[in-house]
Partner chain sequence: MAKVPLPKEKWSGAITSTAMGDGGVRLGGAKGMPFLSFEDPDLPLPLLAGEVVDDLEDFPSIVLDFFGEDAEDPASWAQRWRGMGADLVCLRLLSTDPDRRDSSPEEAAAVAKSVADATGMPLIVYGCGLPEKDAAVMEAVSGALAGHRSILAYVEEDSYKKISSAAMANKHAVLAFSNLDINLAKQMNILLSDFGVQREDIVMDPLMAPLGMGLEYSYSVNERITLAALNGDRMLQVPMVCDASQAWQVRDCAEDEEGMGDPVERSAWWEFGTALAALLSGADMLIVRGPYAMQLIRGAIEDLGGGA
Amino acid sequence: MPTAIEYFKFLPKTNCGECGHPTCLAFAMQLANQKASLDECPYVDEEAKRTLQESNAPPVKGVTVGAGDGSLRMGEETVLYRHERRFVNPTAYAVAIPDILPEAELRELARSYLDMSFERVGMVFDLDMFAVFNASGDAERLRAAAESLVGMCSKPLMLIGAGAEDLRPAAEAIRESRPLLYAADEDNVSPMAALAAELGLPLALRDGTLDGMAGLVEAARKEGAEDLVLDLGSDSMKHILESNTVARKVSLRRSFKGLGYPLMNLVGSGEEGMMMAMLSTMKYGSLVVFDSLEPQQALPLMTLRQNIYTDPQVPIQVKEDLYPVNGPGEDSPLLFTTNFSLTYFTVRADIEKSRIPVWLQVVDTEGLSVLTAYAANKFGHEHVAAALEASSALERTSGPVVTPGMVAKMSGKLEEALGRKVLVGPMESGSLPKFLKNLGV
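In the form predicted on its own, give the structure of the chain above, and only that chain.
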């Protein structure tokens, strides 16, 4: 991406301030940090804009698989390490379904995967994609299987076959769903790339060597295929680590453009498959395809992905709202906490443990914990009062309002603001069960 000095070269250097920044250099610095848009300067000519846009394009090309609400975006990564700037598009997980299954069994298997859903810190994890492979060798059976899956869910599909003629009927039938075609290799790259270009679909390329893959990319682009996903092989964990890392490095440095596309790995199943999937998730894989996946495998894998693809500079947050816990009523106590997800879910778990009905108000503190938010003046009595008013919490219960023990100092001013008695709760949420039981409500 362009540096501040590179942006500055194309600016008028008049320091007019019309962009909202005091100097052109200050504006250039904001552009380099992606905190401003070049359109904010009225004096940059179109040629300069085109030049900067080309150099500003992500070194890993963005590719969309699927359509509508179920679509997946891959690539568009700009850094090697997440602390530099967060990773953009999380790794997608897919499971393979053979077209030899009778339709009822195929739908039942797909439904079991669709039902595999988990909630963690306010976020829902589920499967991202299905890979339908032509195990029958019959192009029409692949088409029927693909149409059946498209009819029952909005998940994007990957169509796996031996060549363009095997994939064409299915690809044409579900073209509007924008499936990923898999895979072009040195033996069939021309017809596969031509099919992808004709239908406007993304195409996966498969070669176990970096040089070989670069040749495939060039051949596919000559046929008009632009949206590519690269499979550099999954022979071993060592191979995945080395190939994915080298491909990402040379792409980011722009020293070699031929590998600047999303990467994928087919990992099989079982313990070895899980280890490969975890490695691919940590080392730049945009798509991981399993032969099968169990819930006890999916949850830790998706948790790992969440940890890697959340912005390290922005805490995970819960929506500001009033949350009922244990079925509260008109006289249940009213507690409040911050919207830092770890704080919220810890407090909620301790309230649930007590089995006492409670209303829990979450206050937007921009993801800060209780003491940090209080010190930063984002969790004062006025913030709490405003949140309680917005959710009509005081109209739902006449029970006591309880402030966290760590911010007991706000209790007096909060009483004045609310016109209601405010009790001071325990210092740690682990003491909430005993505290709530002693309230006698």
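Residue numbers count along the first chain shown, from 1. Here the structure is a predicted model, which means the values were calculated and not measured. The term rigid core refers to the most C-alpha atoms you can superpose between the two forms while keeping them within 1.5 Å. What changes on going to the form predicted in complex with its partner chain:
Relative to the superposed core, residue 364 shifts its CA atom by 2 Å or more between the two forms. After superposition on the rigid core, displacement of the C-alpha of residue 314 between the two forms stays below 2 Å. In the core-superposed comparison between the two forms, residue 353 has its Cα shifted by at least 2 Å.
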Contents of the next structure:
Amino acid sequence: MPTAIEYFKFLPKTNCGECGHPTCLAFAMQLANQKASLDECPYVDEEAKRTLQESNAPPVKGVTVGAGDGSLRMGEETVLYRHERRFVNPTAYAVAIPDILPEAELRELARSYLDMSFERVGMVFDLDMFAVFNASGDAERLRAAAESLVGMCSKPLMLIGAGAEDLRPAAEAIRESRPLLYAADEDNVSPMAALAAELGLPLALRDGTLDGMAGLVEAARKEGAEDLVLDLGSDSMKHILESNTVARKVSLRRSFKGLGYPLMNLVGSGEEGMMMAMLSTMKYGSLVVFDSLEPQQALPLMTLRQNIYTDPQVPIQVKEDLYPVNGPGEDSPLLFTTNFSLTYFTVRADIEKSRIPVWLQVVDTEGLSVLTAYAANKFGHEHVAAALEASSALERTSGPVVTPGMVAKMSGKLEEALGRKVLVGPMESGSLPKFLKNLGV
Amino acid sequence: MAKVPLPKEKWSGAITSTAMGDGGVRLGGAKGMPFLSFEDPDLPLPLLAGEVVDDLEDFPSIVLDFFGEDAEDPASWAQRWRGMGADLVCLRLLSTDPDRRDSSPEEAAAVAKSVADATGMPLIVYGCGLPEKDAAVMEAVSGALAGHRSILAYVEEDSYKKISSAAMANKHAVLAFSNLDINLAKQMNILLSDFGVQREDIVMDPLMAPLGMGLEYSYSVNERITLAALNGDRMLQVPMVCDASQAWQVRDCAEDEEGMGDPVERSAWWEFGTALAALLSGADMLIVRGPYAMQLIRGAIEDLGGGA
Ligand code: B12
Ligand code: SF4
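Switch from the form predicted on its own, shown above, to the form predicted in complex with its partner chain and output its structure.
Shown next: the complete complex, the earlier chain at its head.
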């Protein structure tokens, strides 16, 4: 953001008043506060406008890949450490699909990845993109593969080919779906960037050195390509950590302008791939591309992404309410828990597993887990009693009230407050199926 | 060609460095943010402690299957860790729990000694988590490990005197536990210093919440602690220990569920993810439970800290 002084430098300082402000300085101050627009002064020249716009640009440019439902936003980060604000646009994960596969196999492979999805804490985790790879060397095959994938899902694509002519037919055919073109390097940057500019598509640049990358960015922009994603190489974890950190840091500090774009890493597969992917997720990667990915790898990785991109100031919560699970009736047991979504969904899944009908009262603990809430005095017998009162839970069922095992201490006082039998449940909700069966309800 | 500047920080502080065991192993000593060789050209590598317990009840079968009969004997188990590249042994004397075998402080200390003798590695020793029993156990352990500098775990705000005294008596370090909060971590270190524990003898555990169970808090708390230490806050310049084995508490880590893939490999990634987050946010030492995770973490440290 330019300051008032920086704006003032570019104004004619004639105080003519045509902008509706008494002086150029007053106008500059309004500009700095974003309460005026530069267009209101008829005397600012184009050159000055461009310079001011550049210093107005976000430190890391936002780039959209894909279109419609599945479109992804990358970049736009403003901090190096997430406690300063938070990270905004989560790392996207892509898997490679080679265009040499016969159509049916290609679709089957894509289908298996689309089916790889997990539900965790009430959220769905899945893959974000396909990277169609011109393994055949035949531009028409790449086009056919890309069209086939666009036809079967709304996931954005990345098109990987050796040069502009290899990518052109596919890029033109699925232009509407806004694929990411991969990649321009020092040998082909002009034609690649020209293609991206002509079709208005995002473009990946690849160079293993920071200086080389800065040169590529300049060259690509000269051709009119603006939506860039930078691949600084993935030779080792050390390389990813240091390159991504430097690129992000100089951009945020504005000590260097040319690297303020989303970053990406091609990590391959297997152990090394997973290690790099986890690293890239924590250290500034906007896109990670795999050769292949297995469910036992994807779940921990996507959980990590969810953790890193969540806002620690605001725990994910569910609403305080009485929730029926497995169709409870007038004498079903009445369990209660906190409104921290990790706690709620864990407990709920365990009750569902038991198939035993239960009323589940969620108590508003401001999103804290059982012990954390108890330690913070937000989950005492009085809070539980108030929540049960508000939901008229005791009128819905004559069944026993069951406390989480970790807050067994409150059971006596709660029994007094409610005038209803209170049982102490297991410590871990994983033991609930057994516990509920033994209740014999 | 454009020249990208190296954004090197001028840190005014560094993490203390302290010798463990018989002196061959050093803990701490970082002078920059984790693994940035342009901030700290000869960065010290974080240490890895392999976890050993002396009571196998409720211990994950994936790990027990790997160690087989060696898991029955802490010294043999610890030797296996040494073969796998661990720097320390994390010994949990769970059998001292009155609800388990209620083994005596002397028995427990003998186990600790057997591990130290068999491996020559420094130990980080935990009791069963009950403050009174732990105090007695640590007193015995401190004597048994005299001359073999280890870490006694752990002390908290409302019970630290006995274990700290036990540590000071034989020049061991003490693990200062605090709960996911930079101010509490600092407060704990101040308490110990005021009590007479040297700064070189304090190691802190700000609670590494595992992947999928609060990692988002720990990652930032650790980063803030590391930044504050490098920016000169002396009371936070002590090595940080993160317990990656907590990953096994998370249901999805090792549960065998349809659609979630192989639990053996998944548990390794679960612990690895927890460990890598700890390393990148400033851990100087990790406690590791899974053998496959140990291999992965060792590989990552070698890569990240590599001279290449
Ligand atoms: C992440 C975390 C935090 C996060 C908050 C996360 C959140 N949204 O709750 C933060 C950093 C904010 C935090 C803060 C604090 N925390 Co905290 N925190 C944790 C941590 C690492 C994980 C908690 C978690 O997510 N658990 C997972 C959920 C799913 O567990 P759960 O809610 O208990 O649910 C399980 C069971 O209770 C049971 N269950 C749940 N509901 C029901 C219902 C029924 C009917 C049944 C039968 C069973 C059941 O099944 C569930 C699955 O097993 C734990 C340590 C640990 N590893 O457990 C400490 C821990 C809970 N925290 C603790 C403390 C002391 C605090 C603080 C008071 C510290 C401080 N002095 O500031 C503060 C208080 C909060 C405040 N003032 O705002 C202590 C509690 C000590 C105690 N025994 O009372 C713990 C145990 C750490 C420790 N070892 O000291 N904490
Ligand atoms: S219109 Fe332009 S020149 Fe005139 S006062 Fe406003 S800013 Fe100054």
